[in-house]
Each structure stands twice: as structure tokens, then as C-alpha cells.
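Given next, in C-alpha cells, is a single chain: the form predicted on its own.
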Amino acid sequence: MKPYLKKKSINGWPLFWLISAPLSTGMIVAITKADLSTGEGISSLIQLSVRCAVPLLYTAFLASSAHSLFSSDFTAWILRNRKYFGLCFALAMAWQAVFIIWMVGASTNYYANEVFVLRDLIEGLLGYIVLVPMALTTFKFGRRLITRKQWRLLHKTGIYYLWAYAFSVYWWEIFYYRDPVFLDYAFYWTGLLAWGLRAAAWTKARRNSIGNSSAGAPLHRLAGPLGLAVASIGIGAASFGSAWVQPSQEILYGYALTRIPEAFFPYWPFEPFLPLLVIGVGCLLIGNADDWKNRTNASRV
């Protein structure tokens, strides 16, 4: 595959243009075969912009960490092309701002009482305000305004918000709305394989940079298979979210202290991440077994 890949035509520019005229051919269709004149046709729109910009969100998410864990022509080149896939994401989010500019204008009174939710806007407002400034700086005159540190903590902070907004989105329409379609399933399963790379890439890069060793502690020898049991428990929580989901609700709502966070806060109570939270922790028992180990050889010299 390596020729083929390396061809100008899918590489840089032109893969953005490959991409994004089509993309907006599309949109430019949907819009003439859509009923403008209700909310729900403008709302067709808006979530077809979102299903034509998250495989490219999470495309870039994943760059990186799939490159490190299956080293191979073809994750090069997509860690090569990150930022064309980045603002192909970021024009497909375009199209969604136009829609929803123009539901709110055409059909205020539909927008108002079918989907107006104060902490849903904040959500998406916040991700815009991180979207257009990385898009922004992934020019060189863009670039220019920032500190390389600034540079990166932008982009590894916005695209783990976007990515948490697809995520959980897709997160609440499987287990909690009842009424899924096949996209809803794999844009989740999707999202969840994403973070799922980031995190097994942390977790080589954690025991690559503190190193192997052969013996250690029994509870060294534990870590691991207690940090792959941690992991599986987060994975099944992940996979049925259904069965938790109603108690959780019991449990994290309702107390007057959480009013305020539950009308404005990002995400709050983080009910699509708690598994994730959990297999991050078992990663972290994988990743620093090796450190655990090597500490204590260290302390019996």
C-alpha cells in the first residue's frame, strides 16, 4: 500500500478537497430535497452535518495511538493527513453552525420547545469556541500566536472535548432514549474503540519508558491481572449501560448542591465516562506494574 498512500492526491490539500467537495455537495443536495419550512426539516440537516463529522472527529482522535500500537503504512498516513481529517471535521461542523443558525431564525418557536436544553447549549457552544481556534492555529499564521506548549495543550484539550461530546451523545441515544438506529450503535462503538487506542497507547508508552524487569513482589506480579480484571469490569459497564443506568440516575441526581452543575456543567454527572473511568484505572495498574516492581528491587538493594 505504501506507493499508493504516498500519492499526491490523497495526501494534504488534496485529500482535504477530496474529501470536503463531496461533503458539501451533499449538504448543498439535503438542503434542495429538504422541507425548510419546519423545525424537523432543518433538523434533518443538523444531524446529517454531525453523522458526516464524526468519523472524521474521531479519525484524527485516534491518529496517534493507532499509529503507536499497529505501526503500518496505512496508520501513517492517516497520522500524516490528521490535520486535513481535523478540518474536514471542522467544515462539516460548519454546515451544522449554518443549520442551526437557521432553525433558530426560521423556526424559533420549534427550536424553543422541541430542542432548546440550556446545558445541551453551553455543551455545544464550548465546543465550537475550542473547534475554531484549532482550526485556526493548524495554519502557520495561526500558529504563530501561541507557544508551542499553548499550541498543544489547545489541541489535546479540544479534542478530547469533542470527542467526549460525540461520545457521550451517542452515549445517551443507546441507553437511555430507547430508540437507537444502527448509526447511533456505531458512531458509540466507534467513539468508545477511539479512546479505547489512547488509552492502550498510554499504557505501551508507560511501560516502554519505565522498562522491564524480572522479578518483583507478589504484588507486582498482581498489578497486571488485577489491572486487565479492572479494565474488563469498565469494559462490560461500557457495553450495557443499560442495566446501570436508571440506578445511576437515582443516585447522582436530585441534591440541591448539584442543581447548579446539573443546569450548566459539561457532561455533569458523567455518566457516559464512569466506565471509562474505570478502565483507566486498570490501565493505570497495567502501565505502572513494571514501576511498582522496579521501585521495590530498587529498596532491596
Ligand code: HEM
Second form
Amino acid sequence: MKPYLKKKSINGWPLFWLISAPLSTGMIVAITKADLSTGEGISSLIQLSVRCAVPLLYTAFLASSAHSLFSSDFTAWILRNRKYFGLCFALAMAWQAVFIIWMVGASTNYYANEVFVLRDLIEGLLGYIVLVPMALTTFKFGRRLITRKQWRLLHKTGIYYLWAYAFSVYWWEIFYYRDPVFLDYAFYWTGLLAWGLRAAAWTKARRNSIGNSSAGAPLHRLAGPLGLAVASIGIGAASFGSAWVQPSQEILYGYALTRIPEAFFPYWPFEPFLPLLVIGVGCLLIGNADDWKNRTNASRV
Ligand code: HEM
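What I would like now is the form predicted in complex with the ligand, since the data block earlier showed the form predicted on its own; can you produce it?
Below is the entire complex, every chain and molecule, led by the chain shown above.
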């Protein structure tokens, strides 16, 4: 695939136009077909724009970890063009913003009665508050305005926040609401996989650093199998959310102390991410578990 993946037409700005031109044309065609006199009609355009955005977001989110786990010409191509997948995502989200403003302006009642939830608005606005500087600092003029450290912090927290938004929307769609469609499942599982690749890449890098003085003392080697068991429990919980979503509501909501975060704090109380926390603990154990093979290698070095 190498000679093909090196082609100018599918790298850099040509790739950006290859994705964003049909995407924008599709949006314009959808506008001509949608019933713009109703909130539902505009909402369907919001849905369409986001469904084009999510795969681009996931591609940018998994690029580096996919390449560090499965180094190939294809993963190198994705990593080489991560910036352009990110900019295509930003463009698709710009379309969503146009449709949101349209809905608020032209179907205010629909927005107020059918869509508006204060915490959702806070979550959504924060999404754009990180997305806009991420897009601007992708360009030289924007990057010059912040330090390298600030750039890394913005892009790392920003992409995690945006991934979390999409992932949590689809978690609720398939495990809580009663009418999920195929795309809801597809975007939930690919969102979980994208995060899983990052966790696996972290675990692999951590294991490779075991024995290096900078990595600190490793855990007992039984931490490995224990970590696997813990991660499997997390994967089980991430696969069968319907089984625990109701009981978790009774446990996690309704305390005087949590009234404010319930009303304002994005993603509180983090139900979609609780299984990932368990998987993360599993990775932490696996990543830090002592390993005779590593130990002997290190001592040999
Ligand atoms: C103020 C900001 C935002 C508002 C008002 C807003 C509004 C909406 C509305 C009304 C829908 C429902 C469309 C429908 O199903 O008919 C929707 C869906 C969605 N939005 Fe947003 N949104 C905002 C920000 C964001 C951000 C930052 C993301 C980040 C990725 C995002 C991701 C999604 C996703 C994944 C869906 C589900 C689409 C589907 O059904 O597949 N939204 N949004």
C-alpha cells in the first residue's frame, strides 16, 4: 500500500479537501431536502453533521496509539494526516454549529422545549470552547500564540473531552434509551475501541519501561494476571451497561452534596466512563507488573 498511501492526492491538504468537499456538498444537499420549518427537520441536519464528524474524531483520537501498537504503512498514513482528520472533524462540527444556531434562531420553541437541558448546553459549549482553539492552533499563526507545553495540554485534554462527549452520547443511546439504531452501536463500540487502543498503547509503553530506573519499582508479577482479571471485568461492564444503568442511577444520584454537579458538571456522575476506570486500573496493574523476562533483560543490559 506504501506507494499508494504516499500519493499527494490522499495526504495533507488534498486529503482535507477530498473529505471536506463531499462532506460539505452532502450538507448542502441535505439542507435542500430537510424540512427547515420544523425543529425536527433542523435537528436531523444536526444529527447528520455529527454522524459525519464522529468517525473523523475517532480517527484522530486513535492515530498515535494505533501506530505504536500496529505499526504499518496504513497506521503511518493515519498518523501522518492526523492534523487533517482533526480539521475535517472541526469542519463537520462547524456545520453542526450552523444548524444549532439555526435551530435556536428559527425554532426557538422547539429548542427550548425539546432540546434545551442546562447541563447538556454546558457540555456542548465546552466542546466548542476547546474545539475552536484546537483548530486555530493547528495553524502556524495560532501555534505561535501558545507554548509547546500549552499546545500539548490543549490538544490532549481537548481530544479526550470531545471523544468523551461522543462516546457518552452513544453509551446513553444504547444502554439507557429504548430506540437505538445500528449507528449508535457502531459509534459506541468504535469509540470504546479507540480508547482501548490508547489504553493498550500506554500499557505496552509502560511494560517496555519496566526495569528502567526511571519507571520505579515494578509491582509483584501476579499483578499481571490480576490486572487482566480486573480489565476483563471492566470490559464486561462496558459491554452490558443496560444491566447496571438503572441500579447505578439509584446509587449515584439524589444527594444534597451532588445537587450542584448533577445540574452543571459535564458528564457527572460519569456512568459511561466507570467501566473504563476499571479497565484503566487493570492496565495500571498489567503495565507495572514485574516480569522475570523484563527483569533478566534489564539486568543483562
Ligand atoms: C452547544 C453545543 C451543542 C448543542 C446545542 C448540540 C445539540 C445537539 C442536538 C439537538 C442533537 C440531536 C440531533 C438529533 O438526534 O436529532 C445533537 C446530537 C449529537 N451531538 Fe451535539 N450539540 C452540541 C455540541 C456537541 C459537541 C461539542 C459534540 C462533540 C462531539 C456533539 C456531539 C453530538 C453527538 C455525538 C450527537 C448524536 C448524533 C446521533 O444521533 O448520532 N455535540 N446535538
